[in-house]
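Below you'll find only one chain, the form predicted alone, shown as structure tokens.
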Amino acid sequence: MPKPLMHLGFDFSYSHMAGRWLMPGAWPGHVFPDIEMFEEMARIAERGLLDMLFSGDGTGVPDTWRGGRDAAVEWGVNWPRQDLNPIAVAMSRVTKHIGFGLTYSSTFMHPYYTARLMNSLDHITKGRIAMNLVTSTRRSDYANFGMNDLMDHGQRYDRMEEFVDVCRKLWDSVEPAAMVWDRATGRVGDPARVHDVHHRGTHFRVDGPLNTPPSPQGRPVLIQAGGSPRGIRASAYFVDHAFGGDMPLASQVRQRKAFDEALLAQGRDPSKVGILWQTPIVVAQTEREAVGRLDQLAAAYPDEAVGAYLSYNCGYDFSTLPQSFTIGELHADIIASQASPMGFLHDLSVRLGPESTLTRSDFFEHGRRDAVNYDTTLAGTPSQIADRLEEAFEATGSRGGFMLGHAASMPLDLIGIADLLVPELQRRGRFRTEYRFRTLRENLADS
């Protein structure tokens, strides 16, 4: 009986960032944000028959430590960025497979717009997109989009639930038959096939229909990576795959476990939703190579940078930090300043123990090896990283498989990923020898 697939997307966010543009083996003549660039991951990415090149985004410049921008922008940390739309439209015209995963905030855009666009790039990329919902927690984004507190928790994912409603009800409101462009009458679409939605909630009123042609997948590909109670209902709640993070194996094992519950209450089957795990990955010849990799990437990263970084991703100035603290009462001020629960401080709390007392040098060492994801970045040969995911892919039910990526150098590192990891685990029976299917839906139902 054949094995199910795994599933590979690779994750490009950070690509640039953080000194990874002055590895050994980053882009050669290049620097951000040169198409070029783009448009051979790409080419490489296909080549490794990968399922999406997938990027976070943020509209913010990192502001959190010291109340400034100026370590963020010095440093490279979290900037620069730019709009992934044309970007993921360049790689789509050198490629004919690979999808591609775009990140939006509920929080701050809004939804006709957002469908509306959407729908756009599917056409323009024959039903090769995937849209990432994110809740947004950083008070630069909140600012830039004028907005002074950042929103309750709970009620952004309330927001994103209703978005995202909004985006279906707008999806389906022209039906895949309603075009007609019959040459002989001259008649364009079929009003009977178009309808308006007419959508009152309590964050958006919407009347409808889309002024755009039906997608070529029907709908885009949802995505939502939330690992709180309440993040996870969501996911279960309208995600297509889940985006799991990068936390060890045990803990994936609970999320699964908790996110099959949360589906199961929405009516929904698990054997049918994926989680993609966040995996950092560097492969290499030899493990001894692959370890220099990450010790070099973890070298060039100095203290400010590492500050900018976690009080930008947690939305807390850790500057302020006393000379001692225990994690809990530190993870109690960031929830009680509205910023997010999970990430670091969530993963320190599970290794450590919230009653684990750190001084602040302590702190920023594991602060540092998060930065450059060095305790769960997998690190070795193609055999080695194939045993890893098949453990994991195993562990958590054989669905889905691995956003792969934050690697130490580009684009070695996925040169890598295709060139060797992939053909081992398709000498191991458990990832495609070909695309079989034309929209990135299809491809990832495959299995």
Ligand SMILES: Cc1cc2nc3c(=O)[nH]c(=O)nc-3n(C[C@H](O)[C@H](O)[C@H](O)COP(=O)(O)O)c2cc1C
Given for the second form:
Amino acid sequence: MPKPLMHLGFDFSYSHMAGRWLMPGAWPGHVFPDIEMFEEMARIAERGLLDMLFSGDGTGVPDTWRGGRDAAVEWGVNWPRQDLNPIAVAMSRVTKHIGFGLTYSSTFMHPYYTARLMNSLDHITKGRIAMNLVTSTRRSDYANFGMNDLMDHGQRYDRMEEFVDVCRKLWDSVEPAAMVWDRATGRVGDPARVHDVHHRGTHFRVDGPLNTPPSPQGRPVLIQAGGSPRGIRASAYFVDHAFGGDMPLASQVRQRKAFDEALLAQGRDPSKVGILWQTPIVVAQTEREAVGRLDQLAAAYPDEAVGAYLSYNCGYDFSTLPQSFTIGELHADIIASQASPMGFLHDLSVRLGPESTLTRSDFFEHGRRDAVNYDTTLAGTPSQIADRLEEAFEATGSRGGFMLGHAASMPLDLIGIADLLVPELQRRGRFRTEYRFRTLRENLADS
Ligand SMILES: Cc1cc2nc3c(=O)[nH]c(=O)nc-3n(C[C@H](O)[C@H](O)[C@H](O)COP(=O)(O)O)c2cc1C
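Provide the structure of the form predicted together with the named molecule, given the form predicted alone shown above.
Below is the entire complex, every chain and molecule, led by the chain shown above.
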């Protein structure tokens, strides 16, 4: 019996940022946002038959470290960024099959605008669009949308679900047979097949209909990455595929189980909904070369960028750290300041214990490893990486696959995926040898 196929995306979110843009093998002669970089990326990823290219997004410049944005601007920490939609359009014009995953915030955006945008992109790409919805957490993001504060975590997910409800109603408001384009009579549309939405909810009032023709996929492939119990429940409510964070295998197995239970509670079939696990990789002909690239990135990552990166992610200014402290003290201080102890600090506490004493320089050394994903990147030969992917795929129910990324150097790392890793997975019967379908949704469901 053939083995279930893995699905692979590639996350290019950070490939032009701190340290990475200067690595050997990084775009010679181009700097962000030269569209030729993106076109080249799309061609390479399609040569490797990947399911999709994806980018996360944020709408502010990190400004927590030293209470300002200077370090982020100077060293390229989560900046610069651009809206992803014109980039996806450009990439779609040089490819035929690969899909494009775009990230938007349901906390800031309006569902009418977003539903219409996704419809337009789905037309232009001929059915190759996915939308990743995020709730957003950062002050520098929400301060640009007239907010003094964020609604709380649970409310943001409530709004996300209502956002999706409105989008779905809008995508269904014009039936597939509504467009007539009859040259004999001159009739453009059939009014009986175009419907009001009349949504009256807690967050949105929308009359509808959407004023666009229905798109090839009808609606984009929907993705969401929430990892908290509320976030997982929201995923179970609406996603076609979930994103899973970069975490140890035992945590992935736990998250898959929690997600399956949430899907069942929604009356959905867990065997039909995959998780794409965020997986940083560097693949090379030899393990030495792959690990060497990661070491080179860690050495090239500027110190100030480490501070800006960590402070932004935790919402806490680590420039104020004393010379020496215990992890438990820092944890308590972060909680007292309403910042987020999750992620890096949580992992550090689990790994070293809350009683451990750190100096400032120990802390930033751990932070550097976190910023370049040093301890979680699969750096090795195609066969070493394929072994690890197979192990994780089987342990998490052989559904979905991996969102590869956090590359050390682009396009070199993507070329490694397309030309070294993919052939290895194909030899093992784990990856497609051709695109069999037209739309992203169909290709992602190909098993
Ligand atoms: C693969 C992946 C991609 C993500 N991309 C973004 C992003 O682009 N923008 C963003 O604000 N958050 C992003 N997140 C954060 C999630 O949306 C979510 O807030 C996080 O996983 C915590 O889950 P929770 O909100 O349920 O606590 C991403 C998370 C993962 C795992």
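Values in this document were obtained by computation on a predicted structure and should not be read as measured data. Numbering follows the first chain given and starts at 1. Here, rigid core means the biggest group of C-alpha atoms that superpose within 1.5 Å across both forms.
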| Is_shifted Ala258 between these two forms (CA, 2 Å cut-off, rigid core) | no
| message | On a rigid core superposition, would His123 pass a 2 Å threshold for CA movement between these two forms? | response | no
| Phe108 C-alpha moves between these two forms by 2 Å or more, core aligned | no
